[in-house]
Structure formats: C-alpha cells, structure tokens
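Below you'll find only one chain, the form predicted alone, shown as structure tokens.
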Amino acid sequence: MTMPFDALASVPDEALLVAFANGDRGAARVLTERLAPRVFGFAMRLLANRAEAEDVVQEAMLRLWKVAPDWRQGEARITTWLYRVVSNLCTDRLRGRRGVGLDAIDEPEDPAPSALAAMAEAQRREALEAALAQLPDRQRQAVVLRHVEGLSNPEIATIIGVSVEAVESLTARGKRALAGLLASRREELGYEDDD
C-alpha cells in the first residue's frame, strides 16, 4: 500500500525502508532525500572529490535498496549501516589512489564567494580539508564522523569496525595531529592566540 507523499515525511527510516520493500516508491524518495545529503557530506570530506563522492553515495543507496526486502529491524540503524557502507566504499577508492601523485588528484570544487568573510571561512575549510587529507584513513574517518557528522563513539565503532576505546584513541590522535598541522597557520587563518 502506498502512503501519501506528505505523510511519509514523519515516518522513521526503518519504516520507510520496509514500505519501499513492499513496493512504495514514495518511501524510497523520502528516505533518499533524508539520507543522501548526510552521507554525501561524509564521502566528500573523505574523498575531496565531488564526482567520486556522488558515485559512492549512489552505490551505497543502491545497496540499501537491494537489502530492503531482507532488512531486520532492530539489528542496526539504517544510518549506521549506510555510513559504514559509504566508509568502506571511500576506503576502497582511497586505496585505489595509492601511488597517484597529488597533481593527478582533482582539487575540490571551490564556489569562490565574493564576500571577505566567506572567503576567510573557505580558506579555513580548505586548510582543514587539506589537514584531514594528511591523517591516516581511520583517524580521518573517526574525526569526521565524530566532529563533523556528530555521531556517537559507539556508532562510529560500528561503522569503522573497531572498539569504542579505539574510536576514542583515533579521534584524540586525529585532533592532536590536526592541531599540529594547523598550528603554524593560526594567524594566517584569522585565529587569535586565545582561541
């Protein structure tokens, strides 16, 4: 049975997936509109390449639709499962890049805002993205999932397949490494000494 589109907006993710498995295409649309932007941001931060991030999200959503008929409610949250799939797909792509020179990797898209404040924020964001790119894969994943995506340590542990203690260690080491990488640029990026 297909529900009216506007009624689907307040339906939980798991119920939408079950509705899709039962033939409700509107449920798939709502779930895609709800989840795709979140995991796209995560993929973009890991890959720093819009086209690759879009491909990863498309592949992850296709995998979600394939598992819909067999989804067992209560075993895992859909968002946790989806972040894990995206994380694995990004890791595969990053491994494929090994040995490729930095000049061969496309720069992230820059919308080039005209306002001075927007330009300063873009410079800070670029510095953070560049620093994130220098972290080991697991540290980068843990830091992005925790401090950018706002996930809990247990969710992150499930997504990247490590213990909660390992997540805590990865995020702490990642934050220290980022601080070290960005320390010499504090003044250039507009941060005061007391921040």
Contents of the next structure:
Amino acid sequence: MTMPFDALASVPDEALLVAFANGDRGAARVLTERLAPRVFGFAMRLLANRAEAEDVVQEAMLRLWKVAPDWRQGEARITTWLYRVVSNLCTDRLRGRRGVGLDAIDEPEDPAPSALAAMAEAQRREALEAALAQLPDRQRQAVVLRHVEGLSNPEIATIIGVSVEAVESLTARGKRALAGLLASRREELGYEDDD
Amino acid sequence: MTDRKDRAEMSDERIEALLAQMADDAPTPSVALMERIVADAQDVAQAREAQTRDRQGARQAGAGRSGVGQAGAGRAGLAGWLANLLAPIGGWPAVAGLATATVAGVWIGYASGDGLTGLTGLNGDAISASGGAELGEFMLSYDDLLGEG
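Now that you have shown the form predicted alone, what about the form predicted in complex with the partner chain?
Below is the whole assembly, all chains and molecules, this chain first.
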C-alpha cells in the first residue's frame, strides 16, 4: 500500500518509517527531505568538511533504512536516534583526524563581493566556525546541538550519551572557550563596534 | 579603554546570538546526496523483499522435500498443498515443534502399521491397519523421516 505523496507531509516520522518498512517507497523520500538537511547541518558543524559530512549523513540514513523493520514506536524519536548516529560517526572521523591538523577543514567560502557589511559578516562566520573547530569534540557537539540545532538538554544528553548535568557543563565550558578564542580577534572582526 | 578591558571576553549572550545566526546559515546538502540516500532506501527495500520471497520459497520447497529420504514421485503436488496449508501457521518449522511424545506416537503407529505407499488416507481410505499413524497421514515430511516408504 502506498500513500499519495502529498498526504505524507503531515505523517509523523515514525509512521513514515514503519510505512517504508512495509514497502512504501515514497515514505523514504519524505523522510530524507525532512531529516537529511537537519543532520547534514549538524555534521557540517562538527566536521567542517562537506565531503565527509555527506558521507556521514549517507551512512546514518542507510542505517535508518536497515533498522526500519525493527523500529519500536514510542521508544525514541527518530531525530534523536539519527543525531546520535551522526554524532558517533563524526566522533569516529574526528579521532581518525588527530595529527592531521587543520588541513582537513575546508577553506571558508569567499564572502559575497562588494558589500563591506557582507564581508564583515562572512569573516565573523568564518571566525566562529574556526573557533568551534578548536573545541574539544564533546563541547563542540553540546554547543552545536543546543545553540545551533536548538535541541533540549535531555535530548542532547541522549544523543551524546551523558547526563543532563554533563550537557550543561559542556555547553557552559564550550561557550567560555569560544568567547576566549573570539576575544583575540575582536578588533579584527569589529565586534567592539556592536553592542 | 576601560570599556574594552571590561569587555575583554564576549558574553554568553553574545556567543549564543552568534551561534543562533549560524543556525540561520545552515549548510544544505547537495541534491546528489539526497538522491543517493533515496537510492539506498530503494536498495534496502528491494533486498528485504527479495529475502522475504526467498524465505517463503524455501519454506514451501522444504515442506515438499525431505531432509533424509527421497520424496516419492507422486508427492510433489500434495507436498505443495500441505506447504500451503502449513504456511499460515509458520510452515514446517512450526509443526516440527510438536512435542516429542507426539512424534513417538507417530513412530509407534507406523511401526505397527502396514506402512504407506500413497496418500490414500486423504481420500478417506484407511492408511494403516492399526490406525495409529494419524499424524503421519498428514505430515508428509514425517513420513520421509520415518521410513523409506
């Protein structure tokens, strides 16, 4: 049984996954469009490398397709599960990178030409991304999941595999570290002109 | 100058605001990646369906094929019929899970009977003189195991 494509838009993630497990191919496309961009953004924040982020997301989604028949409804949210898989895959890759240095990180894209404001904005973005890349893995994950992905502390705790208290500590330390890293570039980045 | 020193480090709120801006700039996956992911889903679904078909086929073939002796020539059609009968309850493996005592009872029935040469029992005729092979009348696979018929 296959549901019409547009009717799938309001169906919850779990129901779509069950439908896919029962042979509904359209459900997989809807899930991909919902979930892949979200976890791709997350992977990019952690890895700062588009090719690696794409590999991680493809692998994570493949695991989702394979686990579909065994998915037990009500036990966990699919997004939480997927974030966790992506988090683990990214951690594996980052461990493999030790000693490689910043070479694995993509060159920041050129800022939009002409407008000074746009250039300044791009420079700040690049500075923030570079600072994030320097954080310890778990601090970076916690900070990104909380303040970029907008997830709750309990959910982050499930994804990273630590206590809620540990998440709070990680985000606090991560933000302090970012503040310290960006402080040295404040003048260059023009932060003092704001506030 | 004092202001600059006071603001030597950026506030938490400032950092959070910068991170929130990052959320607005979310990098998007390429169309190629999205298509690869969907293609993977199709492959997984196809593999799963093929596996299900193979299992069902093996079950049906197993019900008509002996693990020990050789199936008689006239059995093929009936074996298929029995396999279809057993499939809803899990096929041969489910029925093979019957208590050992039942199997012993079948053996005793066979041992004391005239033996089977065909499935006349299904037409209503008596299968064995002792009448103790009621399970064997319906379980062709047991028949294969119990004798060379």
